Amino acid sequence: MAATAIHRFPQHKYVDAVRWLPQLSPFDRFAVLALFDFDSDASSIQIHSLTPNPFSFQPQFSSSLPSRISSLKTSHFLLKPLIVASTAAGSLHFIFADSSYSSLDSEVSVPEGALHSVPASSVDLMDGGVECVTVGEDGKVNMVGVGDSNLSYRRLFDSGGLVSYTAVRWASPMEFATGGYGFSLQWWDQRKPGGPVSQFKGNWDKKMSSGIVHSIDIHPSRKHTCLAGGSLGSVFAWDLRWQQQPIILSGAGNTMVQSISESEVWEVQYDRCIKSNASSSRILPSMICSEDGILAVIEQGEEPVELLAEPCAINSFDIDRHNPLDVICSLEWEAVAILTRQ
């Protein structure tokens, strides 16, 4: 599969995190970028129109936020389009555009330091927009639970600082995966608290052991298995059923495998796109964005799909849940690409 159309915005700042957001009408397409402005040292939320002929991507409103965002996320509350972003100095914000997206509706927010005190690595919001986890470097995990106008949060856990967490992911309405540094991953049940119930701790390869874990997917269909990248080009996948024996994709420190990339894996998604097959033992085709500029699909026994090649690094990227053909990711060089794929 190849890319048949690439369209770049360019943005004059440089854009932390793009994603799509929720589809309420088939004939209204929105995103939202994180940008941040080095010359004011400014941080916003913008959210942009796309539309298909002529093609342009304009921006509809903004929001400031008080620091650089490090994580960003989307879903829908009460049919209204919810954006959740966590920031540098600790703080997270819940941002509710209106159903039209040309305007702020409302935000609630978590102030600085009550969640984390470090920046929150990462934050995932459950379909629906009911809760809300988070992770940092400091070893806390926290949920938040979003409400008409107001946020409860609790610890959910706290390492003390034993372990890191950078990244998280929902699983179902009760589990989520997180991952840290050596390559670890821990599975999380909130019926059963006190911690993880199952962990893997990434030490296959003796000199990948200080790779981090930037990414988690899990694709609906298989809770069981939990896809994750990382450092070196790693991607990789954690079945609980046979619990530390990965299965490498991906790897500038693995010979078995074709790697697409030897840099950091910023973000990786199970590739939509491509229908799954829920007999198949083989992992599901995924998508990641790397720090040496190449977005490629990855499938298990296949050559790598480079789908974009950048002279620069591409820091996030977004499928569309409604139309998986396209995708949306962030450039380094203070710009957006748009891909439609064939």
Second form
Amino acid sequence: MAATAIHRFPQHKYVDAVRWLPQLSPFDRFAVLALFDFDSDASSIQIHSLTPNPFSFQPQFSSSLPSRISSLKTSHFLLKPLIVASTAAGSLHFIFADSSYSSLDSEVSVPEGALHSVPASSVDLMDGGVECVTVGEDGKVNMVGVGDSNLSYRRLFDSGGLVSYTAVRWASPMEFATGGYGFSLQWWDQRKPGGPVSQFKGNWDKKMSSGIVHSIDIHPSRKHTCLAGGSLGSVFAWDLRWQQQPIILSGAGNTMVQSISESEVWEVQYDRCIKSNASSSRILPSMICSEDGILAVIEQGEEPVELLAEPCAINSFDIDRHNPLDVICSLEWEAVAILTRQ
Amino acid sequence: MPSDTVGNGALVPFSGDPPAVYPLHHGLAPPIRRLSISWSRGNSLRLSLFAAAATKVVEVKLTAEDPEISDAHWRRIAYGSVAPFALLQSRRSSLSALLKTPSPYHSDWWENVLQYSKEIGSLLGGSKLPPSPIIEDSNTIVKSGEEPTSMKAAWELIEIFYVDKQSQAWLPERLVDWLADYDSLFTSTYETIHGKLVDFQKELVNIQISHFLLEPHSIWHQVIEDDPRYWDLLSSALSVGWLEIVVKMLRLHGSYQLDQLSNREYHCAFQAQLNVKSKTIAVTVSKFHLENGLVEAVAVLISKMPRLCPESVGKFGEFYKSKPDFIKPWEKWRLQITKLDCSPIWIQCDNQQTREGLRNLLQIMLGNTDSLCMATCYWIELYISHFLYIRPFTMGIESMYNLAQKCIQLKPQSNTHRLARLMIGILEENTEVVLAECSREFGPWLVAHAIELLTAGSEQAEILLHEERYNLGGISIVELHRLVYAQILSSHTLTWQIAPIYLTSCMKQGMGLLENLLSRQSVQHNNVLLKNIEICRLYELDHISSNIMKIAGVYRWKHGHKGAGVFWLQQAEDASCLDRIAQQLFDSVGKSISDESFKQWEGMIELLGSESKHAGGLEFLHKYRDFKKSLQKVSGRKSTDTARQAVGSLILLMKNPSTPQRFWLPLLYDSLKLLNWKDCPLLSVSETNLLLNKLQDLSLAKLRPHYSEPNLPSDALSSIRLALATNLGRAILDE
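What would the structure be for the form predicted in complex with the partner chain, given that what you showed me was the form predicted alone?
Okay, now the whole complex, with that chain kicking things off.
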């Protein structure tokens, strides 16, 4: 891959998560940061605007939240940008920005304790922002419906703590996938309540220990394949049609594939920028970020391509939907990096 | 706070500095009935205040923020110095492995250290001002840019003396540059040339504006040379070698303003009530040209000063890299100055201020001690001026120290700036004093990182700093300062994870403190926990990570996240703990693993995996699930094969020592249908005997205390016995 321009922007606060915001006009680009100030215990989300010439990344406005953000997603709802954040205290916040991202339009939230008990929970927002699914380490699975001005929520499942969920991703308006301890994945269908419709716990190599799934992605064109990233640098795909055998793309102590990282893979997303043969049976290329500071693109059967190697962890990243060449990522050392691929 | 009335109000008498006062913002209505104080993280105190109606906990941070560098900026420096530090350590260890000597001191080592020093120095902010724009605005004499920090000044000073071997030959010139960059820092303690220049510049603007308002056609230039401060500042700036500023200021001299050329003379003439004749004008003009010629001659001499250093952009002078090349031009230049100084032309210069001012500049360049002493404000400035004009060939630190002593005597000051103290320590060649000054004035970060510089060029310092000392508990000075810095890093949530880099570079106590640090981290949040385990993996601290995982497992178990608890205990391979929590789990299993709640258990049992190695007593759950599943199949169909499979599972369960005794009876009761299978006996004679023996064991166990009766119908036992006996009979017949 050709040269990549990298810009780093110190934030003076810990950046828990970072997302691009939907682009509403061709000239303005915005990203949202989940920030936490350890000195004052203050948590906030901050919207930044990005201008290319000269390259700058300036805060537009910020809104404080009651506790540290554990999961952050963006979408749009009725043509308004929508940000959803779940906090470590278990509350869930929906923040509507106005279309120029210069101020906060409104905020609705589900209070602490209604959805999850502590600690962290994970959340995913359906495209178009009608429904939001939240899962937590407490083993609860909730659906939150976003109305015009109100929220409605219901519990889909409660494992009573016997199973914890650490990641969630919509597959279709009715189906979603969750991930948890022991590299387990679950497939759910809202029409079939009472538990997951399918479970995956692969037959991993006996010698290696197991880990936690931190992130899941599902490609809109291949809903039967669930891409997961987690401990030990592992990135694997679970094809619902081949239930018990994972397709290992990286890590997990596997010598058959090249591993780019050996530590926690915090986030995984399909890389929309690389055009792959759609009819190919191979897993589509994906991007990962890891605890040992790697941001890389992984393609089945190819050598991984490293985009960034930092001396600190990369906590999260996001590929811009409208300009998939642009990637934003949050660095553990209180900074944000923006990459522009050529 | 109400003070105790004993003595002067202090419980413990204070000596020395007055105590620092920290105001509390608790917002509680008085009276406060109770106050409890404990240490919080780092340098913070946690105060719990109890008033009548409410209580409040506040944290008080004891160290005030460094006024020069904010906390957030400090963290950036700490983050940024990790990579250069780690690189230097790894180079050091690979080099000493290569040379098979403990000390990596050899001729090229300083180049590595210099690279490290440059990287660290760049973190301290303020890349120097861009050299090119010698500001077009004629009023700007002193460039103002990012404020320099004392930290950077200290770092560069150490670098100049200890590391940069390449520029050792032009050490005096490097000090000139250093002072030019950091003279402003001394303004807080002394009067400085920089400070005077800034003040003068402010006034320049005012003069210009007021003159412009009064007489729109004349400008202030006409009077600048009449201002004694103008000449005063010129000589000061020249004395410390700020040639660009001097030349620029000289060009502000009124004689350059040819369009206004004789404005001044007219003015004088008018005041003297003289008849202005054309001849007088001509004379004035020619004198004016003469004056301008003198100013220009001095400006040219200044800008052609030979200097013993490599060329750099935007700097005035003629540059020579080596001493032999330098001597001749230097002498020639001095000769030119002497010539000009002795020239009779000065008599023709009427303007007294200009004449005296310019000749004073010449005296400075000729190295007149009195002029230098007059021109400079404090000893470092005087010291630098000596290097420039009296002893440009100075080499060797010993003579430098003597010279410094002399300058201090000439410019005695009541209090000393911290950078001046550091400089004296360096010139004294006393490594311990330098370290002590760094530590006291600039803090642990600087000491921990600057120690690498101190040992760069001197084997002696290397030995001094690396030798193990009894009074430090067997560690070296280097290790002590690294440990102190690591402690500070450890006390903050955001920086604790870089402390291991420093701790692992400490041979004696580093690993112990690292284990301590890792064991102390919270296990509550997965990201901290996983980071912790990752660090353990990097440094091969398996025993620590397994301990951490145990704690994490128990924490999650206690908070009701049973699955996560089991996962971590499995990772820790803690069979005994798993066994114990298994007993608790079985209590709920017996009741809840009924068919409808099976979904909940399914995930948990999946987690345990088919492998029972690390499952401890929980292995039973897996087999129990298999048995239940096959039993469910049997109830649906009447196939003997599925029933045989179920019996297989039952026998496996009953044979397995990890199957808890209290499950024996319920298991057998659940299997009554199998025992009474219509088509054929499903259990062989030996299998039946096994189950009968188990029943026998149970009746013995009943006699022991702590036996709990399973919740089964009263005739359960007898119906099991009957079924077993029947099966035994049929099996004997079959065989």
